[in-house]
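A single chain comes next, written as structure tokens; it is the form predicted on its own.
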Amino acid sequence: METVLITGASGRVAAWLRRHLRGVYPRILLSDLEPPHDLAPNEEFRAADLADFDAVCRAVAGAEGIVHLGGHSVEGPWPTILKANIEGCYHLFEAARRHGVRRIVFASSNHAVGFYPRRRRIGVDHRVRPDSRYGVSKVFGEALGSLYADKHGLRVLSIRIGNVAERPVDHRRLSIWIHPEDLAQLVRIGLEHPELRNEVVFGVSDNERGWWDNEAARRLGYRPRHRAEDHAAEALAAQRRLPPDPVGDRFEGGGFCSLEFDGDPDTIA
């Protein structure tokens, strides 16, 4: 793997993951609306609006791998979910298909999942159950990197993020928690392991408090370094300075569960 596109470079986590992933890959295409504002010797800037297929055509030339970051990243209105998070992701994977890119290493969401209930442990073969317009998103980004696996042969790893932090900052995270490092391991497998095909993991570091089964990832070779629970004191410190959250607290989507609800927990759990 020489060459690597990372599409929503500019955001919080692609400014993480390049720090990582600097020195192994000898050239780094970046792409967003803008530039970050740090590029290194070995790092391009290519512009692109996901909504633009053209331009992620030619954000997409040359690479032999993608890390896809870019989209909305938070709910949003369904136009704005529509326009960056399903048809922008269709231009991209259509666009590696039509240059001959290898793999995409897809950001999927903890929120394709966030409605099972907390004290459920789940895994990748759980049905999906999303808990907003963006995890809808991310469902949809999962079943198309299945399509093009099975279809056109581009070998997929979605990645269900849980939060990308350098500690976890509440209750929550000590269980969705994925440290930088972590989450560049888990790039790095998708982008270069041997045997994957088309594989779904949970992108979460060592965390005591989990709830998902990571057997996927570690059957992939994944080892954590990180572990939430050294940030246990301090998470939950802060947790006992947060509102409570009737919807959100029992559920694994946390606040995007509760964002426009109007029906019944009860009836959920």
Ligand code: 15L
Second form
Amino acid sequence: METVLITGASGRVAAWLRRHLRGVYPRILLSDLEPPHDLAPNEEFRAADLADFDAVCRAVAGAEGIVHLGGHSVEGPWPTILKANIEGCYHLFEAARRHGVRRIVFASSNHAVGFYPRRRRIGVDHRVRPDSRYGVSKVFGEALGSLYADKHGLRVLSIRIGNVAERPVDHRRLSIWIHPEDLAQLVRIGLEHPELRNEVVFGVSDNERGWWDNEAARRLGYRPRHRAEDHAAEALAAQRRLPPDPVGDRFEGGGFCSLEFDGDPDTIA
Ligand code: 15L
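Other form of same protein, the form predicted in complex with the named molecule, not the form predicted on its own:
To see the whole picture, the full complex is given below, headed by that same chain.
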């Protein structure tokens, strides 16, 4: 693969990915509303608002693979989620189809399944349980990936990312954390694996306290190099400084579950 487009290129996750993918792909296209401040010689910035289909087409032109990190990255009001994550994701897949892009790696999220209780171990075949409008938009993106793979032959990897950071920052993150280097490994699988058609995997490091069966990723060759448990003492100390969250502490999605919550947590089996 010669030319890869990264959307959401000025964000935190993109900055780590660009670092870990340096030297892997000869030409990197970067799109976002504003340029990152540190363009490398093989990187080209293309400004694009995901809500603007023509701008997305211009950003996509010439790419063979796309890493779609763009959009709104936390819970937000419906108009924001609708524009950035629903319409924006559709624009991205449709622009990719029209421009002959071969592969898309979609940054899905653990919030597609955030309402599973923490004691349950789940795999990618369990039904979705979004914990927010944001989580619903990630389910939508995975569904688009499935449609474009089956109908148009695009190769798609949806990565349900836990929490990307250099270290896990609290108790919940000891289960869902992914080191940027491990995320880069999954992204490369999405862009390069010869047998990939359409898969959903969990974006998580080798975490002893993990909740997810990541067999789908293992089958594609994923071998995470980082372990949350190596940082357990710091993460648990940080957790002790946080206030309790009676709803969020029961479910995988944490604080996304307790936002606006007025249901009955005891009935969520
Ligand atoms: C996500 O999907 C968000 O993009 C990120 O900001 C974190 O909140 C993460 O989930 C998480 O669950 O920790």
